[in-house]
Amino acid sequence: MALKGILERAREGAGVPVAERDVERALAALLASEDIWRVIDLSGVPVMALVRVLYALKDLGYLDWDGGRLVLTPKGRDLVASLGIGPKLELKCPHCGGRGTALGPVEKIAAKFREIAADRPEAIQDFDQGYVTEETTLHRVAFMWSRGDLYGKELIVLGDDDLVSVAAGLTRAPKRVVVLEIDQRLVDFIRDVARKENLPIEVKQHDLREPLPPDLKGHFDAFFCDPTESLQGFMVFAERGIAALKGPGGAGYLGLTHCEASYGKWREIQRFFLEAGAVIAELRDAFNDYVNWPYIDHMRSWPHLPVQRIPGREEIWYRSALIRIELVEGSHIEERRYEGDIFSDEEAATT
């Protein structure tokens, strides 16, 4: 009965869809952290209905953040108690961070990417950007190349604030790379990389609410991609990943959240990709890890978070699960133009 009067408080007003697991899920994470950020990172609700069910807890007497820290209330405990909820738990790998991979022959590329992406351009909140560590590129570029998405092949990078395009070309590897980004801060940067240190990049400045250039539709091996979160607009950058591919065989990557999708956002893009033509071949959650973006104080949860503190540049609380998909039979896609923002929904957190 407990559950169903904080589920029903935490839903009240609600534009953001709240279960019963997201609450059983920030209660484990609450017997596992004290911190706000960490608390986020654990319990894999999305942000806006984890801060939902913190007020409901706060209202109801389970929990305090007096003094900044979240605090379940001996009422909080005796609740966890008696509904046989535990901590949660975070095993990861200490070699791969959890990600199943090593780097390989990557490695002898990790230093010198380092070295460039530490002049790139600083995210900004304009294209919803929020680049990942360079470790995390380092591994996305490896996993393309252990699954035969790399050597010899032709891949095009949608939006690259995370540089996987300079890391895939500092290999050798790829046969082309092809870079479609909007900011031409980032056009700019990836060009200017590409001359100096001799790289098959492409760099074409490009919005993708516009359909692809026709000389780039069905021309490429494989995809790869950084979708923004909202619904329409994950769909519009896989539909975009999906065009430029050649057929059968084809592969693509993505990134998907759970601070910004709901089970039920996750469930309507499996279906996208089904009805495209695709596969989800391979998953791995929580592979890509974020460094802390500059408009953290700006975004759409901030003012909604119960406490207010911004977290350290090393200190990763915002992940994404690395989506690998396959083209079974030839695409389904018809590219739209799309206009307006294709950033935001209701369960957008960082725009």
Given for the second form:
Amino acid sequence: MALKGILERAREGAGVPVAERDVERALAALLASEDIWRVIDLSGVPVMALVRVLYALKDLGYLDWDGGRLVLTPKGRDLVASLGIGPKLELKCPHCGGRGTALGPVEKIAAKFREIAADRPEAIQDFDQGYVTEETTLHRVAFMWSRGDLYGKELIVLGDDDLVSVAAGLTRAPKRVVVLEIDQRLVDFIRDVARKENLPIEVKQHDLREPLPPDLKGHFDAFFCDPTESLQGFMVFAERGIAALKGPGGAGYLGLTHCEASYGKWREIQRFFLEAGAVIAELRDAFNDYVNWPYIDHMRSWPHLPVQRIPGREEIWYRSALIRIELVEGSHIEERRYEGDIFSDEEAATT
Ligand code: SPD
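Can you return the structure of this protein in the form predicted in complex with ligand SPD rather than the form predicted on its own?
Every chain and every other molecule in the complex is listed next, the one we just looked at coming first.
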């Protein structure tokens, strides 16, 4: 009964879907931590829905946040006990951080990659940038290699503030790496690195709202991208990636969060892959860790947060799943041209 009351209050004028399980997930996270960023991370509830739940809990006397901590009140503690909810457990493997991979041969280029990445352009809000840790990029490359999508292959990277192309190129494993990137600073940076290190990388300045350049369509064994997460934005990246593949057996890698995507959105995305002729071959949750971006206090969800504390640069709370898709049939993609803002929808929290 209490859960229903909380849910009703959270949904009042919410503008985002809030599920009953979201309330349970939020309570489990609140039992495990009183810190806003840990609660976001542990709960796995989209941020714009989570803030609704937190305010509903406060309004109904279950939660308080004086002093910058999210503290369950005695009434809140009675509630979780009566609902049989325990603290959220995070049981990551201490060796691989939960990714399920080792770096293997990628270890050899790790130091060089870190040295190069130290001079990278800083993330800006314009294109929803926010790059992953260097460790994450290295693991992405190792994962692609282990799946047979790197060595001797042609790879296209759609948007590359994470510098996947650089790490992939440094391994000397791929036959060819092409990057499409809208931000001229990154185009220049990656080009410069490729020239200095003699890497097989071609970089083109390109707005992904436009269809792929015709000479790139159907030419690649694999694509990598970390899409913006409005439903439309995600589809734009996924469409372009699939259109770049040669055909059946071609693989695609994409990141998808819980922070900005409900399971309703995940379902739409999964349906899209199936209809496009692909299968989700693997999904590794929380594979990608993001370095906090400098515009955190200007992102969409900031004014809605009950506690506004700027986290440390590597105080990781924003993570995404790594999804590997594989084409089973020739792709059923008809590329479209998009216009206007592809970054926003009601669940967008960090744009
Ligand atoms: N806006 C800050 C971080 C966004 C990073 N974009 C990647 C989203 C994951 N698919």
